[in-house]
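First, one chain by itself in structure tokens, the form predicted alone.
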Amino acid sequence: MLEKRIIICLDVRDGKITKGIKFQENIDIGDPVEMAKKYYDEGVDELVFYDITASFENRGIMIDVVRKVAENIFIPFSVGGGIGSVEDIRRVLLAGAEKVSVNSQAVKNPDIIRQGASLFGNQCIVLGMDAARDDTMPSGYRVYINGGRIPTDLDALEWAKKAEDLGAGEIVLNSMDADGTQQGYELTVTRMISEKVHIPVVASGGAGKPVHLYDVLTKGKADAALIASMVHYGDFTISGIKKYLHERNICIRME
């Protein structure tokens, strides 16, 4: 039996550490630096950092934070956020990430995913997906881009496909009905996806109690669970999210 992962994700705005409620009100509550090397001291099994503004402000990311959170921890660490070209990709994984998320950009240009999966492993080449309720679309849920702020043509189950297709090695799947709520993932869009594709899909949006992640990697049939709020704000350890999930038999790696 595969592990399960516990994934910690980073917003960044501005240099800081940001949380919002789906997508609003952000504030800022942190150091990246910082913060990455807290959450890996503490056992987390893989870190993302978006620069949630890159796409929206039309320019690259800050390679510089990425660089010193990677000097920093020792374990898988995904960047997303104004990744728009083979460039871009190399810049970040030479300045310490193991993994790229293509998000807005992947959408404008998905031959972004074929070319970085053929010159850099299907392993670094992560798609992430921001989906919401849409009664309209085939499955139910529409793709958004740009920090959520823009409705796109493309079904989330449709696109979550053509991703793998074209050779993305995982999938951040985002709920943003239930991102920031900590009210529990989104179960049937995660569900959909995860047994629809062959490649990992992580579970982002809506983790506010251990058992909110039991849920997701069991009903949900999510491969990792990516929280952010329940533990920024201290409601919650890495620590003691792992032993809850132990103690129900779920697979994951203890310390």
Contents of the next structure:
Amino acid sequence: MLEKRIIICLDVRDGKITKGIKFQENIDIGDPVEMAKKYYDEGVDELVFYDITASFENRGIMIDVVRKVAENIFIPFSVGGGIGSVEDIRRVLLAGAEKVSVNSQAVKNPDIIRQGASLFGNQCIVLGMDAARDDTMPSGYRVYINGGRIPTDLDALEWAKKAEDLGAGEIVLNSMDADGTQQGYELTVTRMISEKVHIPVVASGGAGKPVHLYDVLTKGKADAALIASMVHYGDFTISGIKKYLHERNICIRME
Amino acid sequence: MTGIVDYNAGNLKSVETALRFLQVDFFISCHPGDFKKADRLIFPGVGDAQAAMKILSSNGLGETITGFYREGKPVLGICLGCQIIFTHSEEGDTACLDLIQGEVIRFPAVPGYKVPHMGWNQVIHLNRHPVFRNIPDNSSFYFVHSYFPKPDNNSCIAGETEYSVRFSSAVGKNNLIAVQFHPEKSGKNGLTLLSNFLKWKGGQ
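What would the structure be for the form predicted in complex with its partner chain, rather than the form predicted alone?
Now the complete complex, all chains and molecules, led by this one.
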């Protein structure tokens, strides 16, 4: 059976990994290539690199980091942050990434999803979405851009469906309410979107303990769970989390 | 020397970095003539079967692959390269290379099973092919695909995987082995498979 994936998220700023709490006060915690290699050795299923300040400061993508990671790590990985054109997508893929994640730029120019998918395949194009609770929206969740700084008029569920229609192959759904709290994923929005789209949904934001992954992969209906702080600071290990989930009958890759 | 067929169909980069990591001599080319110096061949690919066959027919690389197989040299097909070796693909109603007889079909629409089949899934070994040496049965590999091969003759199935249907995820015939998953993205077991192929002389 298809396995649930554990994806490690590495937020990169100025070539270093950072970890933020609710998108603010990011602190440096290590070298991205070394960190990626460590998690690969521990059995993580996939990696995601976000150049967290790229869309804000309009910087390019750290192609060198991508290339070095690709040379050492033989599992899928994606890159997000500041990707605004087909040319950006091509550069990241040629440097060795499998997928690119588009977020703010896709809100501003949804056609990049369609163009990217038709040129490189749906599986290459991931929609990254930052959503926060908002009772004035039809689904109860609003989409934000620029690292959560700017609210948009988009409803989270409507945007997810539209991205699927445009050709996105996957959605990474980050709950801004849960992000950095380590109190658990936002199960309601994850489940709602996962049940309404036909592409995999990766839950993001809020993981603090293995039981949070269990909950989002079962009750939250997520296809994969993104983690960061809970392993970055050594509170848990990838193999420990996987063992926990495996013992509770979650279908997961055990190497 | 290992030759990698470049027909403009994606994932070359990841195959290239994996081979570099394994420290083997290889080259990548889109010119049929170059493959005279190769003693084994990797035929990767991601994308559309019809578009790929169009390129392979127009530049002569299709004949290169077929010729290579007929000469008895080891060939590894990956993903789209595991589909194009069959007789025919449903994708774009495409006539393929016919090295192994059978049809490539799309996953049926079954509620609860998203297409493409994307992620890690287990491969159940059949007939214990040499490329699976030192890889435990039921190990996971990374898949991304919407179509899968259905061989006419079950004896060429080297591995099967359960999704909405149970399908052939590895097929082998003589000196040809083809896998629907991506060994270059399947962690240590994937690298072991590639390394086994690079030592394989063809046959069981």
